[in-house]
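Next up: just one chain, as structure tokens, the form predicted on its own.
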Amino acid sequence: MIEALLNYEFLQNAFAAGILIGLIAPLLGAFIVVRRLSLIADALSHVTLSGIAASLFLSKTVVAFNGLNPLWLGMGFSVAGSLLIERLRSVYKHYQELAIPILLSGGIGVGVIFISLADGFNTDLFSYLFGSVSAVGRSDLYLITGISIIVLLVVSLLYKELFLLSFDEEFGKASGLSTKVLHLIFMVMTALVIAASMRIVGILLVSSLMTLPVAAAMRLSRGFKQTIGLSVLFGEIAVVVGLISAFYLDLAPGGTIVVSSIIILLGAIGFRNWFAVKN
């Protein structure tokens, strides 16, 4: 394997980006589950689906798309999508959960119609489903890296606020945290991130490596902080290991990072049960 990775340029992009995002998912995905608002990133990662969708069929149709990366309208329409919830979220302010099942019903519908319109499923539409080793270029690469630069940069400067809003919204608006830019720029990095992942992950189990390892974790930590690095670990296990088995088994990476970070998850459960019998 570490031949294969220095001889391949395909897998030193495909590890490189998933180091970064078996990093920057599991941080966000601790503050999305505090929040109660795991299901956010299914309807996100739908509406990629849609911008991913939407390139594809462009660029056989409109001589200007021609060598668009994908991911950058997949991305536009993820951010769009984030925008939107908050949006349906200040309408509805008394049922706010209806702002996920309808943009998530959005995303699917838009993403069906431009799929259809592009001829149905081929390679390039399966590989942002599922992820794929040999997928991801220099390019994608340099877009996650820079991604991943905002989320720890951002995370980093807000922490404080970050985790007030999480654990007390109302608190945080008594104290004069202007609770609405930081939601905004939450669902903004959120979106991101989603994006990101798609190429390694996919898009139909990336909302997995942002609620898996964070479910782990939640297992064994003692605070939010420990939650946080777990959970990170816990990711970054599951993706190495997950990109491992897909390379030599020739399997979408997705399922295995997905497995892998259950088998995780239902050893962290098994360890707490055990050592609670034997306390």
Second form
Amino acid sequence: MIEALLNYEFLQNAFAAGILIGLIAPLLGAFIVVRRLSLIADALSHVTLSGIAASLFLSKTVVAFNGLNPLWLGMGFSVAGSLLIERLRSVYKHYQELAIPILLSGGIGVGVIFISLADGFNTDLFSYLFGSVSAVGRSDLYLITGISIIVLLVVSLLYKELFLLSFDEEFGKASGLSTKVLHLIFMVMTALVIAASMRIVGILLVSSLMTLPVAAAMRLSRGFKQTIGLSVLFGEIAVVVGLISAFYLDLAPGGTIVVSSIIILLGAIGFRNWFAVKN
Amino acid sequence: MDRHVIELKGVNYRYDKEQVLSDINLSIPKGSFLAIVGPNGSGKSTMLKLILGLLKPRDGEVKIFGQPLLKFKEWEKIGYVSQKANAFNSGFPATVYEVVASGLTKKAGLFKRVERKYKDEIMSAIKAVDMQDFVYRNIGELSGGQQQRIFIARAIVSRPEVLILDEPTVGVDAKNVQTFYDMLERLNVELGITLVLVTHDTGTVSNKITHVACLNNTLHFHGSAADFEQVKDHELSAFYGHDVQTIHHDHSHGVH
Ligand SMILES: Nc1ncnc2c1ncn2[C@@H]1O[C@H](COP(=O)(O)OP(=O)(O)O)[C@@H](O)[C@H]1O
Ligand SMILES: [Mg+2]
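Can I have the other form now, the form predicted together with its partner chain, not the form predicted on its own?
Every component of the complex follows; first up is the chain already shown.
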């Protein structure tokens, strides 16, 4: 493996990108899970799909889009989607979860139209849907690095505000926090992480990397910081194990990473139950 | 510094159609212990939310420390324990320490960390509510009464000058209610914190409070606790009808 890593640039890219998203996806995921927004992350990933599909279509028809990394348009759609979700949630005050199916189906619907326009499925699209070990280019890596830096900075600078927003929004407001602005920043962060993660885990499985490691961590941890720490640890293990097995078995890494995450999750649940019985 | 920490002048509020508060005039003197009583749905929580800036009055004026609400920025001086405090997501993986530390979010300021720097403050707030044996427990693993104490600790950790509590003893079992009010009295008398308390337990708190406000969409009575003693039976039976006895002995009022 080490030798392969030294020899192939694409593997270096994939592992570097993987390690970055193994860090930021569970990090933000911890907040997403405790705020019960997991499904919103899922909806956003489908909106990202329509952005990628649009970009793939445009690269065939419009010269200006030729050579543009589809991640950009995916990211744009995802951020726009995060703002739209907030709009929908305030329109349907009493049915906030309606925003999820609206965006989820809208994202796929628009995506499918662009996919058909661009003459259907190709390997490119497949790699966006389920991730890829070989498709991560230098420009992807730069973009993912940029997003990771932004997310790490924002989360570490606004940690206590984000914690308060997640734990008790009303108390946050009463202590003078601009919860609206903070929530918006949070949604945009989520959109960025989704865009960054899909190169490795794929659009359809992005949200699993934000939720499964956190679900496992919550079985074992004490406190929120520890939950974040364990989530990141589990996320990294899942990504590294998933990438190595994807490389050797020639599988889509989205699948192997999710399966690794689920094994970790089952392990965490089993360990907790075993521990509970022993005590 | 103003003698009154909180002043409401001619405040009106309605959510959709029905008028919830009409022409409320209320001044809360520094250092006082004010009990707000009134039947369910009388607008008590709404009034507190107006004071906290969570809702904006339709007309009238709210002043905090002599400043109009919109200009007021020093929210760390006001501690708040909401009526819904123990309706939080009890599966939230946060320790008692982390929850109490979150009460310093505003005081510490943007981009600053709190958990190490304010260790002494956090620990002494936890001690003040007698929860030092549970510092690293997850909040969801505590009983309702213990959780409520943690929310008090979170509210006082920033050393506020005013503490606002909305029916804090709902969900606290009767035998702990007395200890709870003893603790509030200590905060009021020893630390000089102004207390604003919405409660139905008028019997239990009567010897600790300095002022009373009776609210039922309008302010029926507002004055010192001594004056209230004179009119108490009349005021309370006007509110609660023949249920008046339950106010003294039954602590299990529902959340509204
Ligand atoms: N968010 C809200 N939207 C609409 N009506 C509300 C809302 N909150 C409270 N009300 C109504 O306002 C009235 C006063 O409520 P509240 O201030 O909670 O009373 P209390 O705290 O005295 O029980 C009630 O009739 C209640 O139904
Ligand atoms: Mg109320």
